[in-house]
Structure formats: C-alpha cells, structure tokens
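Single chain ahead, by itself, as structure tokens, in the form predicted on its own.
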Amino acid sequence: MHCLWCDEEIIPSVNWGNLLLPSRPASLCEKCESELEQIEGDRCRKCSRKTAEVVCRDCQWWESQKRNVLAGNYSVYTYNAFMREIIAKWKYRGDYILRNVFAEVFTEGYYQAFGKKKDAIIIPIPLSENRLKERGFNQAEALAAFLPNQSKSLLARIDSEKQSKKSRKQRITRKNPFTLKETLNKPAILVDDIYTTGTTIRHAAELLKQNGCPEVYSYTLIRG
C-alpha cells in the first residue's frame, strides 16, 4: 500500500492484536494522517463548533430566528489547512479515490453519533445538474455510501451557483435552493462534506419537516 495523498508506502506493522483479525489498509501514512485534526473535546451539542459553549452563539442566532428546524449536526474533522488541500483535489479536481482517506474515522464517528437511529433514512445534499456534470460525482453520495443505514436521494437542487464564493450573508438569506422529490415519515440523517454557516443543511431540513418528516439530523465530515 502506498498513501493516498504524498505515495510513500505504508508498511503495516504486525502485531498479536491484529495477526488474527487484520486491520483495514491504512490509506494515509502516519505522516499525513497526523495532520489531520479531528474534533475531540468540548464541542457545541448542535453544530459541532469547537467551543466551551454547550450551544454556540451561531447556534444561539438560529434558534432566535426561529429557524430551529435541525435537531443537531456531528462532524468529525476541523476545516484545518491540511484538509483544505484534500478537499480540493478529491471535490474540485475530481480525485475520486481520496475518499478512501475518510472511510474509517467517518464510519466510526456515525456509529458513535447516530448508532441507536436504526430506523433512520440518510439523504445525501443534492448537487445540481450542471455542478454534477463538473464534478462528475457528488461527494455526499461519496460520503453516504459508506454509512450503514438505507439512503435514498429525496431532494432535488435548482441552484447551480458555488456557495464557497459567496459571503455568510449572501448564504444566510438566499432562498431554499432545494425541491422535495418524495415525502418521509422516518427519521432523516442529511449527509455532507462540510457544515459551514448551516444554512444548506437548514434549506434541505426545513423542507423536510415542512412535509412530514419527524426529526433532521445532519452529519458532515467537516465543521467549517
């Protein structure tokens, strides 16, 4: 095995605890995988923001606007230099393969999150048409499908536009750029690669409960 992002090759060390049972390839060296930061600690309940907060004040905000549609949102890493520079050679220049690099933390930190939601539906965000073409994949689905619970596409999106050029106002108070495709009556676990200001995953919760769903949750892989 060679890692994932610098190819150096990874030499699996051996031991009684995994002679028997072997551990799954390591994707990344020790190297690279020690840049990457993940969320340990004090972390907002509702959005996952590092902080000493139990709510943060961006949590707070939404909830004064009445907008308190998403029972929650877990996220495993931190938006960290490193990370930037993966998530743009696997999302923006189409290196398919780097989700691999996620597989495990982003498995086992479903299971510690939304493990006892046995009857819960995961809904990967939509890209839109155009942005799928560019793409050629869309790295929720990516994400999704290594989550253990059924996943089914309900929405649809109609907006193309990138939200990573535009300001936290302009992603505030744009308007829903999500259409529902079937209704669910089941919990919903929305799935994403980066939870930002929580307004994509709002759109998409919002218009889920509007129509019947119960209870949203969102997990991403990153808190922006």
The other form holds:
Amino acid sequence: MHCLWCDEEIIPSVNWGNLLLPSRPASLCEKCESELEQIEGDRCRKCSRKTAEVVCRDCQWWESQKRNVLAGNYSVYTYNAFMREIIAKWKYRGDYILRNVFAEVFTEGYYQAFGKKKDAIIIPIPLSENRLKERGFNQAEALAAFLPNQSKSLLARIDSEKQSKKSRKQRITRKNPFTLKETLNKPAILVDDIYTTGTTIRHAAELLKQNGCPEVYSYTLIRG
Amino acid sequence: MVVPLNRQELMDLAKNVTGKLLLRQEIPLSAFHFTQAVEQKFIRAVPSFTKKHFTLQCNRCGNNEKRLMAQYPCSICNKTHSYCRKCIAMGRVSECTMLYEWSGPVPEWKIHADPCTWKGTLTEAQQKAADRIASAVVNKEKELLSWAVCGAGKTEMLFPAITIALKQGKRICLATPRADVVRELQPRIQQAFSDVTVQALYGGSKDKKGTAQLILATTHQLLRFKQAFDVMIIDEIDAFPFHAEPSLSFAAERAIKLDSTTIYLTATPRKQQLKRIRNNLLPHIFVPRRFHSYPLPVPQMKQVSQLKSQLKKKELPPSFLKWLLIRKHPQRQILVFVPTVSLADHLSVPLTDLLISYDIITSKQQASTVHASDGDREEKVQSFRDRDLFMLLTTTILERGVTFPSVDVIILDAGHHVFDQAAIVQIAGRAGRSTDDPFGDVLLFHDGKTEAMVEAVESIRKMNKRGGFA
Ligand SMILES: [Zn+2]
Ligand SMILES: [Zn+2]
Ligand SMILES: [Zn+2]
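For comparison with the form predicted on its own, provide the form predicted together with its partner chain.
First the chain shown before, then all remaining chains and molecules of the complex.
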C-alpha cells in the first residue's frame, strides 16, 4: 500500500495485537494521518463546534429563531490546513478515491452519534445539475455510501446560476435552494462534507419538516 | 442568435490549441462554437486512455501504474470510470472525458530577420559549443547533449541556435525541471530576444496560454503539449524531478514535432547518459572550461569522527572552527549545505552564534536558513546575493541554478545519501563563479567517505584535466 496523499509506501507494523487479525490496510501514512485533526474534548451539543460552552453562541441564536428546524449536527474533523488541501483535491479536482481516507473515522463517528436511530433515513445534500456535471460525483453521496442506514436522494438543488437570474429582492430573501421530491415520515439525517454556518443544511431541514418529517439531524465530515 | 467564429477568431483559436492536448474545459469555446469546430474538423477528439493488455495508459501523462489509477462512480453516465491520479492536478482525465487536439490548418510562426538583441560575446569554448548546437538545429539532428561544467555560461551558448531557429520560423521550447530556474531565465531570454514574444509557463505563472513562438516552461507544463516544437531544449536533464519521473520524459517526447531537434543540457550527466555517450548513441559536445577560464574548485574532504552525533548535540566540528579562523579570503560569503530541513533548523542558532563569537558577522540578521517550503526563499536568496546576508544555511534546494559571485562552500554530513555524485559536483560548482573571484574553498565534512564523494572529486579532477589544467 502507498499513502493516498503523499504516495509514500506504508509498511504495516506487525505486533502481537494484530498478528492474527491483520488490520484493514491504512490509506494514509502515519505522518499524513497525524496531520488530520479529529474533534475531541468539549464540543457544542448542537453543532459539534469545539467550545467550552454547552451550546455555542451561533446555536443559541438559531434556537432563538422561529425556524429552529435542525435537532443537531455532528461532525468528526476540524477544518485545518491539511484538511482543506485534501478536500480541494477530492471535491474540486475530483480525486474520488481520497474518500477512503475518511472511511473508518466517518463510520465510527456515525455509530457514536446516531447508532440508536435505527429507523432514520440518510439524505445526502445534493449538488446542482451543473456542479454535478463538472465534478462527475456528489461528495455527500460518496460519504453517505459509507453509512449503514438506508440512503435516499429526496432533495434536488436549483442551480445557483438560475437562481441568480432572479430578481435582486428574491435573492436577498434567500429562497430555499432545495426542492423535495418525496415526503418522509421518518427521522432524517442529512449528510454533507462540511458544516460551516449551517444555513444550507437548515434550508434542507426546513423543507423536510414543513412536509411532515418528524425530526432532522445532520452528520457532516467537517465542522468548519 | 449565435454567430459562427469569424476568420480572426479562428486564427486565434488555432494559435491557442495547436500543438496541445487539452481537456474540454481548457478550450475557451462555448458549447455551440466547440461543436461547430469539431464538426468542421478543426478540433479532433482523442481517447484519454489506451488499453494495453490488462492495463490502462493515460494518454496525457503516460501513467500506466495501477496504483495511480482509481475509479469513481460517474453520475452522468451511471457507470464506474477509471481516472488518472498522476496528472489530476491539471484536471481529471477519465474514461468519460476526451482529450482534444487541433486538426485544422496549421498556423505559421513568424520568420524573424534578426531576432537576437544580445550584445555580449562568447568565449572560445562557448563559441565552439554554440556553433555545434546551432548546426544540430540547422541539420535537424534528432538529439545533442551539451555537457558544460558548472559556470561555463550554458545559457548564452544557446543564443545562436535560438537565433537561427527563429530566422527559419521555428517554434522553440526551453524546458527545465525547476520553476525558479524558469523565473530566472525569463528576463534573460526576453532581453536577448527583445522583439520576440516569450512566454514562461510554470505552476504559479499568470500566463498559462502557451501560445508564443518561444516558450520557457517547467518540464511539468509539457504535459499539455503535443507535437508543438521544432526545437526542444531541456536544461538540467539530470535534475529532480525530471531524471526520476518517467511521465516528464514521456511529455517531452510527445511535445516535439516529428522532424525536430532536442538539445539536452547538463553539467553532471547521469550514468544512463554517459552510457549512451560511450556507445555512440548520443552525440555530445563537452565544454570543459568555465567562462572565466579558471579551473573548477576541487572539494577537500574532512573526516570528523562521530560527526552525526556531534551535530545532533549542536556541536560543530573542530576542523570547521579552525578553518573559519584561518580562511585565506575572509571577505567571501559562506554557503553551508546540510542534508535535511530538520538539521538546518537545528543548527541555525548555534552556527549563527558561532559566527558572531568569531567576529565573522556582527548581528544575527547577517545569517539565515532556507529550505524548499520556505515562503521567503526567493527574498533570502536575493539578500545573500546582495551581501545583506553573509552566511546562508541551506538544504540541497540551492545546489544548482543559483549563482553567487564570491562564496566558500561547506557541506556538513556530506556522507548523507541526498548528496549523490551529481549533487556534490553541483554544490562545488557554486564556488568561484566570477572573474573577480574565480576560486573558492569547498569543504566536505563527513564521518566516512562515500562513493559519491570520491566519484565527485574524481570527476571534477577529470573535467579540469580535459579543460587543459594539469
Ligand atoms: Zn502520506
Ligand atoms: Zn453550536
Ligand atoms: Zn495522467
């Protein structure tokens, strides 16, 4: 095996612990692996941001709004410089196989946060048609494929270019960029690569809830 | 209504696309104009992969290593496609993308009456080599290796060949493995051919079009070209990454026209080139003398027992301290090479303190450390050139391509494997570069002679001998 990032050869270490049960081959070498930063210690209960507060300021603000549509977000990595580089190559250059770098941690994190939600449906955040054409794959779908629960592509995204052709007023009111293909009466877990302000994910959550979905969570690789 | 391309637009397009192998998004045409250009057979699609037995080969970079091919589920075709990871930084080549080349009328390059504006003169040794290189171009010889010692003035030796090629309306590329060398060459070449359009292509260059008659490029940039050049000059063929990276020689070979001449430049040919020379498979011209006609400085080896552990303890060898005190030319700046970034960082403070305590420098600001990922690299090199810095501690990134007028050169832990024969010859070649100070000390501190060190010293002696120095 060679490291998926730096192409250095990975020499698997054999010890008494893994002699009989060889571990899954690593996709990153030790050095690259150590540059990824998982979220550990205190985090906001609502959005996974690293903070000493139980609920961070942003989430307190969201809770004060009438549209408090997202039950919570959980993320596994911070958005450090190395992660930015990996995401850029994976998502924008289209180096699909880099997805494997996240497989183990992303799956484990899911069991930790959502393991008990056995009937929840996973909904990857869609790309617009143009974006999808450019990249050839949707990174959110690629991540959702790692997870054990059933995944359904219930949302569609209106092209931002088409949206920008609309009047200025309409843009300022920030129309919901998503449409719903089918209603859902089970809990939903939205999946995406990154949670930054939470606005996009809340648009999706709002639409689902307005149409009868009882509870919406989000699971994202990175808390930006 | 969409208007078809007019004649001028078509000619611009031809200049833009000819001699290249591009992805759709690299061709600046709307969907309508692109379809039209393909229908009119101005642009031709080429498959992105070649299937050979059970392996795929990327037609852009030549990669056929399995581990650098991967797959993705394509949402457009609902199929799984292979794609090339090796050249993905230039846009993804996959089974559902095509590569495109120009197949319309071939644009002609300008015939220049008198393009060379360089007013200097060549030394006898330079002139001899320059004539040989020019005749290779005129006679459309396939290959020629110019083996010129460090400091021979190899760039000027190319001017007659470039001149004659421009007079014949040929297209020329001067490629080198390293971006900083491209940046250094650009003003010099532009000055020497001031009325000719010169474009420089490298990773961060603003101009990426590559439409000029005279192109300077990193060897990586050649991955976008196909049958483009009548004259290809590859500088420093023995340098990293060119000599170790098969996709780069693949690209260089594809970038030349069928009837073209390739000139290789090196001061330190590798075994593979020496072997081809010995077997008369590669014609070559040897330039044994530096432009100032003094011999190459021969490195002195200084054995220091336990050197590695001493350096780890931040102790500098006693023989080095002694040399510092009795240097014959204390006005010379000091260039110190170490094998790794971590050792450079480790020794930076103790070395600076030592120079201050010996009154060689008066303040910490006169010493600095530089390595490959140093953001201030160019500025530090410049202030060493301007003598604002007196001592520069560096990794092998400064082994070649940089010229300082008057330095003594030190290697600490010269036995480390990064200092192969070529590296040591190149490092020694940093000394004695100017007519005002054609000499310089070169000291190799080591704790065990390596073959590389012995061979480097031997080959320098041999080159001096061939240059007529006893
Ligand atoms: Zn790695
Ligand atoms: Zn929060
Ligand atoms: Zn390739």
